[in-house]
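Just one chain is shown here, as structure tokens, and it is the form predicted on its own.
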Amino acid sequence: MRVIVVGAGLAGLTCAKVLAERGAEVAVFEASDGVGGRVRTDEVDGFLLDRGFQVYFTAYPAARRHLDHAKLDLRAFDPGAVVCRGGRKSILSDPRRDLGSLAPSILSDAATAGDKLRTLKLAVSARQDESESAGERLDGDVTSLEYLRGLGFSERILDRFFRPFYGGIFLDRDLGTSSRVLRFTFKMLASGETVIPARGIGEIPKQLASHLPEEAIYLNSPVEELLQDGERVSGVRSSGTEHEADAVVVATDAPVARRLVGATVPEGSVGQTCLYYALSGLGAGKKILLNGEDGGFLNNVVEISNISEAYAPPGESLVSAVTLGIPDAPDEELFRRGVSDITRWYPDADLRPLAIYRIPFAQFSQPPGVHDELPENRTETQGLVLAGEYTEDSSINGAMLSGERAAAEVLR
């Protein structure tokens, strides 16, 4: 059987490994110049840029079942986060699994002794949680806003942690995203380690398209149309080239996979702008820095060269800061508000720009309700199966699982 793959970002890559490792012939044919879709990672004079600020849950399901976590290097963030307003910085983390935290955990006026508390039952519970994505589970939904106030926290922890803490997982500081989406994250959080491959997040995307032949990916090839045989889809048009195939799996991003196949995906995104500056060492540790102020530019920093080395070449550090959205403004003034932003925390820091990425598309949109409207991988033309996180929730790990289910659509 030959089957072929449009896009070599997770899902695609996922698809193609599954079905080459069941006996099909795969050709995966990708518009740019990589691997990885969103998931990539640059190298610029000695430093590695991931293309947006990305991590990777240990725990994730459908992940673990395709990856090689040592190959891979991972290295570890420390758990919780530093919560920065003006210039004082207090600790908010799980003492059980730090407990070098647990005093200033303790003492820390990010949160009442409740919302610790809440905090931790809620930890406890969501480890029971067997869903393997946002998408699967069945249960209400509203936002994420709605479901921690419902359980009780205080408006200074939202302000102070969730807003910030999730706002760089959901891009969404409002909270406006889906609860399904929070309580399963919280679930990875709780489970696992939160990670990245020692020589960037791009590694992932590399160890996926390494099972399979290197003539089998195709680089800087677009698809323009699929071709049709009566109601069969039976290949595509590439480059001006036609290229037969038994079935077709479009593992695109949503925007393209609507304009290919007039799938109903869902329309709405939300983006991120990611800032790096070059310094001789912030002295953050390996904890997420949060913004806890209202009206801050910046929502989250990494001094990202103390979770792996490989990331600053020797004698410097590598710091990756997150705006969310797409301001509108010149790479001039977005460093000088990010400096400004970092130095009120850490003054004596001495940050050099180094390079900005504008992602609009970071993921779709998932507000509550979003999950039960989501495409199926088969569709109704025969030859035709789609893949995509947007088949299942917005993250790496959803982007495998729909690779994996798509793959099987295709056996089946």
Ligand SMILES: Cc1cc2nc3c(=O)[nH]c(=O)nc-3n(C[C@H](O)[C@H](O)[C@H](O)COP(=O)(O)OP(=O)(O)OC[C@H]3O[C@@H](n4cnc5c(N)ncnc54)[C@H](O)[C@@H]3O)c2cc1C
The other form holds:
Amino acid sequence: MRVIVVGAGLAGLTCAKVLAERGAEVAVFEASDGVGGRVRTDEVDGFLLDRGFQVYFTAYPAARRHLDHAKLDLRAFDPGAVVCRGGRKSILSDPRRDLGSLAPSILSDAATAGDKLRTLKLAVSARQDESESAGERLDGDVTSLEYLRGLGFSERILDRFFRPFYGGIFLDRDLGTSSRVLRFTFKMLASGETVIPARGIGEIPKQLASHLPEEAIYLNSPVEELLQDGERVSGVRSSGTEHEADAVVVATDAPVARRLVGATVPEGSVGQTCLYYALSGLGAGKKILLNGEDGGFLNNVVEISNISEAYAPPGESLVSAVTLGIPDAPDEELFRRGVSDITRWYPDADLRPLAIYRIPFAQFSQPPGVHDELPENRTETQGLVLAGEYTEDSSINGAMLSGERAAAEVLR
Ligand SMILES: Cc1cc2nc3c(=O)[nH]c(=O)nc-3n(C[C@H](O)[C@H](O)[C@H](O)COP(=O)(O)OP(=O)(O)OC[C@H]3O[C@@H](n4cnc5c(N)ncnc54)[C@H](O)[C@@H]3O)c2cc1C
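So that was the form predicted on its own. Now I'd like the form predicted together with the named molecule, please.
And the full complex, kicking off with our chain again.
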């Protein structure tokens, strides 16, 4: 059986890996110059720059089935976060997982005593969920903000911790994202580690691609249209050449899937702007720093070379700083505003601007109810299967689960 996969993001690569393992002849057509889609790392002057700040959770159930964690040489963040307000920093953590921060967690003024108890209770109950992805829980769905307020969390911890922390993960500081995503993320945080591969997030797709023969992946090969044989999809046209197949898996991002096959996919998107600075060292440890102030510019900051030293050349450090959305300002102004926030927390920081990544479409928007409307992998058209985060949930795990399910559909 010959299968063409359109798109070498995590969904397409996972699909191709599973099909190749089952003996199918697979060809992957990728529009860009590398594998990974939204999950790529650039090497610039000895620094590793992920295309936007992203993390991997070792508890991701679908991803675990396809990735060799040991070979990725995963490096862990310390649990919890440091909440920065003005010149003050307070540590919030789950003391059961981070004994070192037990005292600071209890002392932190970002949360009330009741909030700390509620956080522990939520972690315990979320751990018992059996869902494979954020979209799967079929009980009621409200915004994360409504959900957390319903559990009785104080406005103080909502503003100082949940908004910047989950805002950084969902790219939505308003916490309008589905409570299913919040609960699933809570489970991931409570059940495993938050990590990055030692040599950048782009190692994840590279490992998936290593399961395929090199000649099976065609880079710089955008698919312009699908070929039809009567009612059946029979191949693709790429760079003007026709390629036949028994099945075609469209594993692009949602907007391209809409254009190529008319798929009904989610409409909205959320984005981030990621600023990189080089410096001699911030001394910020291995926790994520959160901006606990209203109206701050940066949402979250991490000295990422403390997580993996390979992110910076010897003797240097790398800071990754995120502002949500795409501010309409030139690079110099964004760098200046980033420096202004970080030096409020670390007055001696000597930050050298390195690079900016503006990523308008990082994830599709996930308001309550969106997961019930997502398309299936199976389509009405013979020979055509869909893969992509937009059939599950917007995450590394969602994309890989979708790829796995698309492969099963092709084999069926
Ligand atoms: C900045 C950022 C931060 C994120 N943070 C996290 C995080 O911390 N944790 C987490 O789990 N997830 C995170 N995500 C989400 C996660 O990265 C995505 O959900 C996932 O990578 C989507 O994979 P995909 O394969 O569905 O789509 P994509 O990665 O978009 O892959 C689609 C591929 O199709 C290709 N393509 C498009 N059109 C064509 C065509 N016509 N012909 C051929 N190829 C085509 C594209 O070039 C691309 O390679 C983040 C994403 C971003 C961008």
